[in-house]
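So this first bit is one chain, no partners, the form predicted on its own, shown in structure tokens.
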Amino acid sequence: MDAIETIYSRKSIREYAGGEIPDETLRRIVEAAARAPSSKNSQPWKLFLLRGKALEALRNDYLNGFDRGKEPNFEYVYNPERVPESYKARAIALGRAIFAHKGIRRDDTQKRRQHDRENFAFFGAPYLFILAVEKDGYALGTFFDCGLFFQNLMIAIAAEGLGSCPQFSAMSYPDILHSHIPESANLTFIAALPFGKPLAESNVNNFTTEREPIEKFFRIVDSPPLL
């Protein structure tokens, strides 16, 4: 595929088939996403793998986590005190869409908690992204560089025919990431990337989200303004 189709192609994968993928085909896309830009080259980004026993040790002790009540601990902000109502129209919008394509009703408590659990699950992915930067040494800049490592990571994945999900909310409990990820003490945890195969029979693969018109939030500025 080229840019563009693989940019239309990638989506948030929800459920995985077994099987391995290649060392070579890893590096690859690792590769691909260290071509990403960053302010004097600074390249802040640092990204750990887990696969194996390491990740369903990290699962478990994420899912013990959830199941106990454990209470989120985030070690940034990732959105504002006060969300902008478009931003929060979106997100309501979101939330209702997944959940009628998955057929959970608004008052099923029961459904829409395993809804939540799943993210603690990794979707039950085969193999997971962590990606990290210096705590003493990233600001809004440093996360917008680590942003575009971030994409490029999901579109090399994308390329390679396989598929993942974006996540923050894995971010809940950096307290069980430090002690499953050695020599982390310095380090602050931005988002996790579970990938793999897609489940190609999947329902809830099937779900796309909507963008909103470019006339929303592009402008073409071809004059100088009167003054």
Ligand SMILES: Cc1cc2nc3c(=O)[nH]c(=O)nc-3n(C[C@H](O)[C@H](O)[C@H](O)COP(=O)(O)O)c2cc1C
The other form holds:
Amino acid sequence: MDAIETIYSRKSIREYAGGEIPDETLRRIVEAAARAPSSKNSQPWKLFLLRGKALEALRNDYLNGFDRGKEPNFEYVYNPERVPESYKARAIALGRAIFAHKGIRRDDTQKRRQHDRENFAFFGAPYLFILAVEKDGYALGTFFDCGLFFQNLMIAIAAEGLGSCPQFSAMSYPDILHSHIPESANLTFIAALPFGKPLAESNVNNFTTEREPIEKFFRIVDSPPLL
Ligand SMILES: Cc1cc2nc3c(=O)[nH]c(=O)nc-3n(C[C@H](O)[C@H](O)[C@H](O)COP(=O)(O)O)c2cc1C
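Next block, the form predicted together with the ligand, ref. the form predicted on its own:
Shown next: the complete complex, the earlier chain at its head.
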């Protein structure tokens, strides 16, 4: 696949088949991700891979937390205090579209909770990357660098014929993450990336999202403005 094709082939995968990913493949993915540029080549990212019993133990604690109604306690603020109307509208449209796709009615609180719960099960994925950064060493720019790394990770996963789903919701319980990830006290967790082989006959994996036409966000400036 060429780069553009691979970018188009990536989409969020929310249902997984089992199956082991060879260590060489995992290594190739992580090495490709680490080719991301970063300001002054600072490479601020830290990455953890959870699989097997370690992942099951984390999943178990996450689901127990969710089922007991544990409140999310994010380590960093994702959204601006006042979310611009255009972002809000797109978030609402996404929610509506995915619920409609899954056949979940607006008033079906049980099914909506089940939908949320799937996030806390990391969508049943057999592998989970967790991206982190040093607590004392980050600013907006560092997060930008980490975003480039994270995108490379997703694209490399897609290039290997696998699927993933970026997750901020999995950052809900940093205390649980810290207790499962050794030597992480000095780290801030940024995002999770469940991944694996996509389940083929999956309704939710057929869900596709739209994008704004580029004219909404893109301008060519090729001559100075006239006074
Ligand atoms: C930083 C980040 C956090 C996200 N968090 C979640 C999440 O917690 N749960 C989820 O189902 N999807 C999550 N998503 C996936 C987005 O909903 C998805 O990328 C977007 O709707 C576009 O769809 P696509 O990935 O299929 O192209 C997240 C995406 C990003 C980039």
